[in-house]
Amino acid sequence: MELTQGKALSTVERLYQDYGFRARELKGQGEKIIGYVCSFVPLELIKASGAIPFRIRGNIFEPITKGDTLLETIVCPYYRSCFDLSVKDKYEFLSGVVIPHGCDSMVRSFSTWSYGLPYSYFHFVNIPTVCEESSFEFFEEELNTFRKSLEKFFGKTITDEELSRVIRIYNENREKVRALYELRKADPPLISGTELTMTLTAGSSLPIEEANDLFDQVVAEVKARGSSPLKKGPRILIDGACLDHIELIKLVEDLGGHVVADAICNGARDHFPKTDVTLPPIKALSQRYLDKVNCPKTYRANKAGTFEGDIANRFGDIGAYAKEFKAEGAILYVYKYCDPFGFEVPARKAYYQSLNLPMLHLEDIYSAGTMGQLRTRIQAFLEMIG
């Protein structure tokens, strides 16, 4: 049986398919839209400046053409797709773009974005790669520099009071994402991984207040199902970098599995951590984005003294998600040329072995054309653990 789709999920699908529709509409009403790539961009500062943050997506169905005339082809294919669509004026409604130090591809290509695109505003957020006391001091200064840059561009002072108010709104957003994930705990889950991914992706194209309202509507609509009409199947956790499309998850679910957990950039790993509202806002944001977002680009010293202890510290969030959502297997999905995740594959494999959690490692090139090639491997994996 198929899951029923009501008004809220129909809205989600429309926003997912026509990505940027609402932002384009708001631009026409005089709003300023600031695009960003990567979860390391402190969205609270953009919102407090009076602008609307908008997550730039790629498109696995769109061949990368114009972008490759300006950007090296050895760059992460997901990131190249985001740039390619920008060059093709897919995101013509943006007033500017913010890029953080999320990986070497982002660092080294920032000048290509700023010289190759016609937007009025560009900013690079330099994020430390280690979590030391001096790193937080540096990052606070970086955030204040970003703050001043936004103030100059928009002609508006970003007060601590306004920033604290916005931080609370984003914390509410993360609580609502948590509520969506709770719907995955039933066996079979009330909400499919495909629906959840579409919902989060659609939300990243909306003003935060509208995203919060949409998430509430989806939670209410899915709860109204009472019980899931789906058949039971292997419960899968997806691990890896940014997954802003549904094709991989849909493939797993079409083959009888259920994606019930994840540790991906635009999923639980980066949505669950909240900002400490008891601290001064800039200090609180520096701690959230540097320490609480557990990305492989951030080095955390091996305080355990052993390899086993180190991987338990580095990947403990994955184990916690797997246990909480009763995952029976994991798929580690890594893009070709993604160095932060690519270098960690052996350590992640060792960690999954320590959990006795079966894991399938897939390397892909961010293209719909490869999904058929992945189908046989995923099907065999599901049969092995099912």
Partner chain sequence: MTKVVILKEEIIASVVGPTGPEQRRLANKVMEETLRKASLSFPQITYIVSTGYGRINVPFSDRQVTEVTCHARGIVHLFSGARTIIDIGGQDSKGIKIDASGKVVDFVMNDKCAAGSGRFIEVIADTLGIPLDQVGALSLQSSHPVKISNICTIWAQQEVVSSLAEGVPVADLLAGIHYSLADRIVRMVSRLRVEDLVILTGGGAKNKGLIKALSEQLNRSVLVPPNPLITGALGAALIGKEMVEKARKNKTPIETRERVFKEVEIL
Given for the second form:
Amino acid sequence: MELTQGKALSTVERLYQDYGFRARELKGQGEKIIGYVCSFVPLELIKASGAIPFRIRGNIFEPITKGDTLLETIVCPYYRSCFDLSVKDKYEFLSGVVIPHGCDSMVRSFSTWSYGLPYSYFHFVNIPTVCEESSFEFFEEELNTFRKSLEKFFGKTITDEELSRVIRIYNENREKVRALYELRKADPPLISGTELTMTLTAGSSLPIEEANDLFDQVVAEVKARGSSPLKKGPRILIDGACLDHIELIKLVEDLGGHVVADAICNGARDHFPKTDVTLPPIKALSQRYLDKVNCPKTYRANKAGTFEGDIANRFGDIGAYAKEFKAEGAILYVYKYCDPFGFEVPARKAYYQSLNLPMLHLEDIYSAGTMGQLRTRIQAFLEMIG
Amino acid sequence: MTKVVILKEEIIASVVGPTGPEQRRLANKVMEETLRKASLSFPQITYIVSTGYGRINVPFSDRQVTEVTCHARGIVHLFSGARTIIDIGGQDSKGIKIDASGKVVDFVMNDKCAAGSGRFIEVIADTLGIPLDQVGALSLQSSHPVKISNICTIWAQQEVVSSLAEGVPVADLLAGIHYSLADRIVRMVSRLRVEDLVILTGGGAKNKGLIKALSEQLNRSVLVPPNPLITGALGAALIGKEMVEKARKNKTPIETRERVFKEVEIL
Amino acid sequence: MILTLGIDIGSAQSKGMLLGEEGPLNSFECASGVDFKRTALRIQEELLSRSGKSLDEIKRTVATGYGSKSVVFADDMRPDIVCLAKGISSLLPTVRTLIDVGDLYTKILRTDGNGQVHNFLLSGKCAGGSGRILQVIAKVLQIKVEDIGELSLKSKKRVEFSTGCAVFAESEAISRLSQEVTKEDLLAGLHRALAAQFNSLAERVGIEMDVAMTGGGAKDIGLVQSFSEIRKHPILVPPNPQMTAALGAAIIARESLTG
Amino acid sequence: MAEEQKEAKPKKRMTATKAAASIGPMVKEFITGTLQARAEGKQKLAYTFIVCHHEEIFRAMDVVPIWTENFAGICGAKRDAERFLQRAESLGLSRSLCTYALCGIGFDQWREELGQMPPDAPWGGMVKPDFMISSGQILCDPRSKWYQASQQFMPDVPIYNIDLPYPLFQRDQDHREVLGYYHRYIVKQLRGLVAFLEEQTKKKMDYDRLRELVDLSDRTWNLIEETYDLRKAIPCPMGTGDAMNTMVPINFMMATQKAYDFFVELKKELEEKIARGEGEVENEKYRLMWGGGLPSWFALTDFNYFNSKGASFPVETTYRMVAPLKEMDLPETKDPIEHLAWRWLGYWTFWYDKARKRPGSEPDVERLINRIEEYKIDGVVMHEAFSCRTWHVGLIWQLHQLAKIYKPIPVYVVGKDGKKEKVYRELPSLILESDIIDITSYSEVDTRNKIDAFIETLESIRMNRAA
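Switch over from the form predicted alone to the form predicted together with the partner chain, please.
Below, the chain from earlier opens the complete complex, with every other chain and molecule after it.
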């Protein structure tokens, strides 16, 4: 059941393990790297300004020490880890950081980031909480403010033409991610969940063109396997916020399951929605990020008028993924202190019930130390559905 | 504790022994004793399933299955109408929901903090110098259970010491401790929407004070198997038996490990 | 002779310090047990008999610590933070930051050499980061608490150890041992984890040099060493570090006599 | 057993003012009012949140607001939140989430399951609303998620979510550059709320009445600031303990004559106390600021404990109007909705200009510094409630910055050679750790120990102060 690792996947592993080494190299060549957190930052604008967007990552193996001296421990543990690594100079190659209004943890700690870290550029992007006409208008203005702020910092005008070109490159990237996900559809899947998440994570540290090349290579390399060397096992969908490490997925796979689908920030939530190229670029970005990134942070009016109709509306994409990738069970993985996802646990539970899909809810603190505790739960869950 | 059950049609022998830092060696010892009791030689055992917190530390087990599945299997064997299982052990506690066909449909666990496990009572009993098997009965004598305000086991231990010094009767303290633990367990299992029959198992099921506190807080009667310590091991044995039977039926080979005791020296 | 007495009733150990005009006369330490009142009396008696003094010579007694309110004969009760600052200033006046590792809590304080507190912080919501964890682990390893430090220093390859629940640290240790981790490496890992926690707390209060460690935990040289590695600077430890608060209480008692 | 396990009733907190003592009945009155309104069925009732600057719209439309945070706070103050929190937990909600929301959701689920109020519901309970107005503000996720979660148990109750953002303080940007489109958006959001209420109540908004109500709350706003400013007096006539009561008219009764009258009375009372030289504390030794966080509603007697040590709290940053309206320089407008939107933006951005002038400062820190100066503060106390990120994240950072940029206090210490030397210390601060209503996170012994040590810290700074 060993998977062969060719050149592309070895590159992925290296980018994953030594996260940021390519960005450091590029910085050495005079490129500007802009860090960001969360799926709400319109990367197209950063790219169009000539800089390279870089997703800031946590590290579950690194105990949070320095970060805790400046930030309360009641903040989302994933976000605390990101901050901890940043104050420990792990991302010293960044020229700046962009933080969106993703959740309270991001908003309330923005000054701690922007004053506690030595980068010269900081910007906060306000994201509306509702999806309606006035909020799209507002968000377009907010994106223009972001655009102006980048223009000022880089001393360069971001033209609509350039933005449209970049939007197309990002759309290509989303198609390539789709191609990666296609490899999960076989039973057993051709690509393991660990490989896929590692690939996406590696991609989030690269310039978009390099990520596109890498994804192409990975798809070709995995396709060359012909048939899956893996053993059949329960097919699992992972649902939750940002999961930028492979440990949880590896645990599922060590125990005989396969992660074949997800609704996580650095998975389908972030990578599936495409930008409409027929619209003016800012308008198109405003719609893509506000409406198509399906995050619990954004309220969508209950049009159905019934709770069942509402959850179908809110979580319909998850159901569609579960069906498309033939998931047999779901793991809802929520960080402690996460208000956006935390409050949805009962509703998501009800939704999975309506799909007849068994669900395991795990609350965790973003630390390798808890993996042992998760092991028993996941094994029991796999036994339960297997 | 380490528990071993040898099963043929019914239980042939079962032994409960200690678990210590030297888990593997002790697993060997308990196994040897059970074999002796059953008058069997080690190679006569067809299949071995290990479960529990230390399931990976049983050098001779053929398969490891979680305690959730094993407890459920053991309990359903004993009580076919069981719907909710509460297992209170020294290392964790859990709630398991069973459907009408005896299948696990949901479960919850606490293994992060001692305050939600049987260890909570063990630590307090030890502090008060009262044998563990007596704390339950003693707590039933209380007329005014005290409220234990600390959740952390160590801090609660200290609270108990201070209250004792202030002249609070031991029975009232113990009752408070039992309610405190029952409260946390009930909070956890209430996520499963508790339904009858409720079965309490694990070491905690031997404690009458805890049974009372739990059934009061659940507002339901709680049933206890005759030998609650071994339900997990029994379930493991039943699962092993089914696997062997299935393999024989399908004529697939049964992979087992060598039936020898390897000496393990840790400390 | 005018004597003053400082009594520190901790959750595990109780300490007494009898102070004469020229300085400490005698100190005594015993397990706190369950009856704090009796423990306090016993400390008083022991100190008097060891020093050959009579009760009426003690002009003032100040109690501190977890069980200070059980010291019924005390004239005053003071917070342990205050007594620690007083104590450390008299022992090591250059100390500006103090980490006191007690049985239930870890306390961090900033002081000024005058025995005044300038800022302080207490540890967490459970005993996960307190000195108790050392005892729990010692029990698992079947070694004496006093030997932990020496053993830890012999480690060649420190393991990552997470300090969650102090009680369950036992099972974590057991499972580590069954993965064939040595006692030495395990202890070094534990010390490192604790020291890192202390450091975070201390940085919140703001660390000023010199830094000292007191409390029962400061007797553990492995812990002190680990902390000084993180600080990249030596950490001072007074002789009998667990006596610091009792000494401070006795000094406070004397100061209030002299006004 | 349930009886014995219940928390001991909290001791009654001693108030320094008559006005604060009169708050209990006032709260009871408006809770009873919601029960009555539900029984009569003439008015529509709405769940909603405080500090949204929309109460004028409710009152103009005769919609009765049910302040869900208030109800959770009452459960907390009565030490009766635990059973509702546990219900919420049993639904799968983590205790690490906003406990106000957990308490509310637990209560809702229980009430809906029973078809009536849960047994012994505090002050008669929280009635089922006709609709829920959540507000996805920039600073509080639960304000948007809470009602969404509650709706699972009241599937027929509609939610209307208004978005009220404000520009965050950014070093690279003057907030004035973006105020225009923020204002346009908020106005549209508030008009959306009006339309929703019109649809629900089948009534048209009376804009003259709205204008009057907005004017009333503006006047009340200024009056509150004038009243609270009186607390600069030495000794201070009223402390934060009382202000945690007098927040009731500010947060739940704005745009009512009653709230205005309340502050007229309070102002008179404070003026009289000042004339008599009466303080919150008999011998005022220390003046402290409640510099961040909501209080633990079940432990308000801690303020009495501070008072017993000679410490008074002349000012707090929680539940205050930020500044008088007249200082906010809001654009003139005849449209009350436009005014509400400007007022909202003025409220959140008031300290931005001042913060920009002081290197290293930011609005929250700037506010602390100004209060420290104006109220002659000796130390800062904050509360970190584990369940609420909105008000309790960033406090450590604020203290950190305060120590860095605010003028240090010169004190004498013993130097290496044993001689006295002059060094500089920051303003002493204390962070209490507990929760808003979850009493299991609170230890009275620990809290009071910390307070004792803090008081001694203040004393020592005072003693060693180099004049």
